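One chain comes next, on its own, written as structure tokens: the form predicted on its own.
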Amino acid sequence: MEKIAIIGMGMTKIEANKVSENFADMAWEAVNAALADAGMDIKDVSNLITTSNDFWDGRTISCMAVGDSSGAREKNCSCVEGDGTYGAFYAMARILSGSYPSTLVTGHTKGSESISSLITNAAFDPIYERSLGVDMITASAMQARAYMDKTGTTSEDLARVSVKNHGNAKNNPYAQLPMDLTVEDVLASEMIADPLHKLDCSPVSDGCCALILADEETAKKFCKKPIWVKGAAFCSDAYFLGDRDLAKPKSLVAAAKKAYAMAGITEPTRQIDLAEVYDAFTYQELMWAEGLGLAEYGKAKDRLKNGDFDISGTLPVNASGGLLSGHPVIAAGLYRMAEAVRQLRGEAGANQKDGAKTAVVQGLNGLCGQSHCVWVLGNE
């Protein structure tokens, strides 16, 4: 594959309610931060991809709300509906087409203006499942239970993820929920949907993230610290929950295998220095880490307990604090990519993994991780 780099990134602080900012305001802030980071003007950007969702925005053609503020005027602009990692994949594909030397991609969400239970309930089949009232939280609770039963993972194991990630957030200026927690604090928090307590779940959040991707020539022209795309792939599983094994992320394993093959990764636990994964719930960090080959199936809880996934460990997972510390839904994967960029540039401050050269990032779409998008990024 031709060399593609991330040359600019911008993030708004993730907050529970950006009451003074609308969608366009958030996009303006993130886009201008990304342009400044890349040393570019908007006229230097070839085209634009916005990532949004009509349900979460509460309007049709939601991409139009952020087009002008993202610099779409007189440029080719397209929209991807779903997680920002897929928008970035489209951005990369446009560059690889040879038609565009650079692409700006944005992702935004204002969860504060949404009713997530109604939105995620609508994702289910309208004939057989939607009328049951199931939503993403209750479906994820079923997946958590299936995973726990098969692997022997306990509620205490899940709680350790929350303790770690909220603690990591204390050193991340973009995080919404930096907290000192204990396992007992997590287990004592409100039971939302058995086995998930409140502190096992990510919060409602507002935020926007923007990345600029470029071909090799453009990257070297503008950027002093390009972060190179070593591999990227995505894969989907069956739509109906009953048609797949919820305890095993089959589509993530397949996507990771393809991305690793592109990047020349044959031993993920040895060749990858850190990971940013989609931890909307505590159990997901463990499941997704295993799906990414960062631990044997059912053994992520042991690596977590041993401190391997800590900032000072052998393979930090969500050193940024992850989504448990702030979850702007559609932008979530882009935030994971941006946090990996910060690490690979050596700009993550107190959360920095010393000598980090290679990172894996994961985003997802669909119910209980139906589809996964995996990126391998490197600074060499």
Contents of the next structure:
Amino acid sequence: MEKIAIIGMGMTKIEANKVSENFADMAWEAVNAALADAGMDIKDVSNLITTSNDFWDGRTISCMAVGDSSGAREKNCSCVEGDGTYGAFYAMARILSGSYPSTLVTGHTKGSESISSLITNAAFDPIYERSLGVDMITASAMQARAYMDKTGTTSEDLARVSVKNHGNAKNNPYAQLPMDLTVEDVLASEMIADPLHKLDCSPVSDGCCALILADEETAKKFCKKPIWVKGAAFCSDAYFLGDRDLAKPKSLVAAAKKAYAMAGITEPTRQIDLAEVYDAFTYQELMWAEGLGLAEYGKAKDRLKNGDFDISGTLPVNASGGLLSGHPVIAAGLYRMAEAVRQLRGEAGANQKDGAKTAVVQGLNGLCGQSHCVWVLGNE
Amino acid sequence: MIDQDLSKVTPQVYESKIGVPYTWWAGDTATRFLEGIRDRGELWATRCGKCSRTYVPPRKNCPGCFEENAEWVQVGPGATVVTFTVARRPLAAIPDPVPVVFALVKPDGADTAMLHRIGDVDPEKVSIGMRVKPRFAAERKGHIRDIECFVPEQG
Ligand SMILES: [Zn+2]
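Form predicted in complex with its partner chain, following the form predicted on its own:
The next block holds the full complex; its first chain is the one shown before.
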């Protein structure tokens, strides 16, 4: 594959309720931060991909509305509805086509403006399911229980994810919920839907993230520390939850296998220095870490307990604080990519994994991880 | 004159909603399923001729083989709880008082589970592997909630 790099990134601070910026203002901030980071002017970018969700924006074809503040005027601009990692994949494909030297990709969500339970309920089939009243949290709770039943993972194990990630967020200036927690705090928090307590769930958040991807020539022209795409792949599973074995991340295993093959990763636990995964709920960090081959199936809880996934551990997972510490839905995967870029540049401050060379990032789309998008990034 | 300094602005909020009525045609496949629960209190599924997987709720095609599911087979009424949750917070999507038990239940003879609710039981007593059966509403309209919920098979 041609070499593709991430040469610029910009994140807004993730907040519960951004009152001073509307969705387009957030894009303005993130895009300008990414351009400044890359040392580029908007004129240096010929095209862009925005990632958004019309339900969350409360506006149809909202990708058209966010263009003006993203620098889309008189440019080739296209949109992805889904997680930002998929928008980045589209950006990469454009560059690989040979027609685009660089592509700007953005993702934004203002979760604060609507009611997430109603929006995620609308993801269910209207004939067969929707009127039952299930939403993302209750569906994920069913997946958590299936996973715990199959693997012997306990509520204490899940709580350790929350303690770690909220603690990591204390050193992340972009995080919404830095917190000093104990396992007991998590277990004592409100039970929303068994087995998920409030502190097992990511918060409702506002934020926008922008990345600039480029071909090798452009990367070397603009960027001192390009972060290279070593592998990228995605894969989907069945739509209906009851068609899947919810306890196992089948499509993630398949996506990781493809991405690792591209990147020459044969022993992920040895060759990968850190991971940023889609921890919308505590159990998901463990499940996805296993799907990415960072622990054997059912054993992520042991690695977590052993401290392996801590910043000081052998394989930090969500050193940034993850989505538990701030979850702007559509932008979430792009934030994971940007946090990996910070690490691989050695710019992660107190959260830095010393000598990090290779990172794996995972985004997802659909209920309970129907589809996963895996990126292997490196600084060499 | 207007103050040029935006830091002195107190942002306003605009409250509104999007209300768009939809009429979703169920299509022939889902309609046959809905007629089964409405007219006969039966669960009907479709089966793939290639891999023999039996799908409930029924789909026109097998997503695995990408073949048409040409055969109809009756499944249940006995079913097994695959996984479940007890919703305790009154989340906005839940149209009834909590606690509500959501579950994936696999009817006997089906290879997939269907999403529904568990009722007539103490939520604390629901477990994976529990045997259940559908409880049908007395008055049925050809709607998924003609099945009021799944209830313990015994008792
Ligand atoms: Zn088949």
